[in-house]
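A single chain, nothing else alongside it, follows as structure tokens in the form predicted alone.
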Amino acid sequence: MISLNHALDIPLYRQLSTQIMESVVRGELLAGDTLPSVRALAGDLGVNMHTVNKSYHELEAKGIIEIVPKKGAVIKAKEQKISTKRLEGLSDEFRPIVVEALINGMNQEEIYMLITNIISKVRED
């Protein structure tokens, strides 16, 4: 279910949080679903216990999990209503992408188009 890519730019805890959420989004994790333990994780994917305890507490911190002392760490329910917080957050996020985007010579329409393209393999894949 997860393969981290160790020649990406991309930080694995970074890889590991996407694709626990890229599973909710698809409804292979729902609501109530227990992630398997830090060093259980770690050992399957082998990489160090900190890069899975990084994402599990990214995934908490964006209110996808919960980490539940003696339980683990469990997927929170699917349908939430954003916080402005956290789409303050996410606006703040995707700024530096669309400006590289808008400075590489994008259009609106082709970054819809890349956005809308990408919700697509996610809810597919």
The other form holds:
Amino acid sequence: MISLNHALDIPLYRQLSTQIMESVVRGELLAGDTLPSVRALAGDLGVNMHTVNKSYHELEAKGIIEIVPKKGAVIKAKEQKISTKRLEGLSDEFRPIVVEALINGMNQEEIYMLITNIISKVRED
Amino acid sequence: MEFAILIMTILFVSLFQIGVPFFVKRTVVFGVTIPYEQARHPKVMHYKKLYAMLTTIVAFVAIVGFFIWNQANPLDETKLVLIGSIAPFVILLTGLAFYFYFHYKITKLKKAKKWFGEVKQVRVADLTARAKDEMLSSFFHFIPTVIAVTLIILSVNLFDQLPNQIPTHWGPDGMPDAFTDKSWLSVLNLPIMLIVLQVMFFGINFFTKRSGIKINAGNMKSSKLRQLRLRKYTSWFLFVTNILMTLLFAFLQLNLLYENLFSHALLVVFPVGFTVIMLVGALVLAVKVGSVDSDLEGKLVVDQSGKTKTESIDEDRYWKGGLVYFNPNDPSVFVEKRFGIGWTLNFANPIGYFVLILPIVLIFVFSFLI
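In place of the form predicted alone, the structure of the form predicted in complex with the partner chain is requested.
What follows is the entire complex, opening with the chain shown before.
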């Protein structure tokens, strides 16, 4: 289930990508499953097609989905081990958030806790 | 006979018009979006009942009036049909007038109560909904086209043997009452119109299929079920309409090609059967769709956990007068009607005009050429 909230600061296409990834993590979407077409999903959500398109391209760039001609957006099989390049990318994205947490007075333990909480929230939901 | 059909139609239209507020989505009251948990608000229910009472009175007066008028001084056929055909429109229009009055009332109530003030508004979609979509394939609508093409071939072959006068209009008794000179256009008029209609049916089905499956965040389960049923049953209804239209046109064309092919009794029975099947079909559709996610469903499951309520985004600003949808961001061509059962156009999407208006213009131009 996808749920987008206009009141958040996070752009809609980002929210959409995150939620599709969460569905994959939870096992609601499996490797080989096809996502709805851009037009269909935009129609379901009542948002502009560009929003969905942007999100699908982001997911493609991240290696989560593959755009197959005539078939659409297909979920890719999970890689066995994360590549060093991807790890570096994630590290770069984590960095500013970790710094912000530190500045706000969180210690290492609290940051671990926060991440553990997020993981269990994503998995259970 | 005509009188019975007319009364039946008026009764049907009346019952439908009276019941509308109770079988539309319960989160849209007189074209105004309200939060799911307020669907049973006493004021809301009061307005719905008031609407039903007022519409019942109008319908009752219309039906009884029509009955008495006909009993007192029996009308001739033309007048009877004319009045009998106007009556449903009178009922529909008064229903619409009441609709606007209560639309205004509910808008005021919603503002006064600030119903969307404290809820979290989201847009939701189910990624697996399309796998459960049971709409018929759009190409089904081209199966009866075989009959239309056969009619054209048959008509071309028989063209030389046809009389110089071709019927263009048929009375309620099934007998032709208007004629035109024989030409290729007048002889092939019916089958060509039939093909135009079949292309239109194909287009409606095709673009409905591509339109969004709208789910309400406040009650995802039943709103999804309602959308899926609406899609399935309207696509079946459209297909049955296509078959009936094809049979009717084939019947009229064969009657034109081979005089006295059908008995007089059949000429009367056929259009009546047509009307009855359509009414029954509409009834089935109304029950199947209208019993889900409406007041008729009964149960209203409201989350009492106390956390911030989640509702679908309030899209009233895209609905002019609560009836006309104009949303340039939504790629859907058709969306569920707000007051009634079925679909309405997204007027911001030009494809809709092509699908519906072009065929109608074509048919009009055609009838003028003859």
